[in-house]
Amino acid sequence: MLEESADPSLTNGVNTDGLGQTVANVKANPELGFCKFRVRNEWVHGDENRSQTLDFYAAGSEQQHKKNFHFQAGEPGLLEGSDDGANPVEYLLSALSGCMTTTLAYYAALNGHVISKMESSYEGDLDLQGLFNLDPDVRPGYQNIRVHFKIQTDAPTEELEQYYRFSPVYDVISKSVPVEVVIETY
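Single chain structure for the sequence just listed, the form predicted together with a further copy of the same chain:
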């Protein structure tokens, strides 16, 4: 799907010719859009466990990363952990942040808009009564998530507000948790 080009057209660091060709390929052959992503986890003890990415399926065949990526999860001392890794609910916010950011950069590029700087912050409310099974009316997961973007760009805010809705992780989380997103441009 990646189209090599001697002079790729880069917007926001994205090869828009290549990305546009990938979109066209999936449109012409929808089965090329089907992907499987995979992770394996090994528990160490208590709060500590390690996960890594594996080969994935995309563009009609099995694919390998240049190298697999490794993650260590932990819990802070307040939750009887040794705080040697981010906790899983922080990994969830990190996943959301990465996905919304990349989706904004890619969609802006495909629409000819330049983003020169983009930062964002994420905060999620969680009530341990849910995890500890103390109140059946309290869910274990996040109750609300707030997202704030600051983006230096020529793209109209109304367009940016459409782009992030196609983020796969935003789609998964926002269909389960109310996610309030504010985009500030300059």
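Source: prediction; values computed, not measured. We call the rigid core whatever largest set of C-alpha positions still superposes within 1.5 Å between the two forms. Residue numbers count along the first chain shown, from 1. What changes on going to the form predicted alone:
Once both forms are fitted on their core, a CA shift of 2 Å or more is seen for Val177 between the two forms.
Next up, the form predicted alone, please; the one we just looked at was the form predicted together with a further copy of the same chain.
There are no partners or other molecules in what follows, just the one chain.
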């Protein structure tokens, strides 16, 4: 049985009044929708590097997180890593999972649908021949990613299949985004 919140402004744990006001504000002033998110990374040694979130730009001004978040990246022993952190392609799957899940929960809430349970799994195929430049026909990144959701909700499947498409990370991964790289030496 699906349970609704005792607070009518909360659906799926989402403050729909506040989120609806944000949507209305961006609709009335599209420039408020422009955001810049930032992460800083420092290589430690070997496979180990650490990233942290920084301030970000949104709603027309610089914003601060309540705290900075830290990510420890590494590689498994199979790739001669210390296995002290998830590898970056696992972080990519984690980012995809977090964004798709949040997007589904938000869209369902904004459309008055209750989600009482949601689970998902993510699996990506990667061929090391591409990473090590052993075959020019094999890309270094994922060749395919599979996502499987199990959702207990009153929302029709057809609607859910539309909601996740608004996930920013899904959009970046499925449509690819140009990446500008600058390297400078000391």
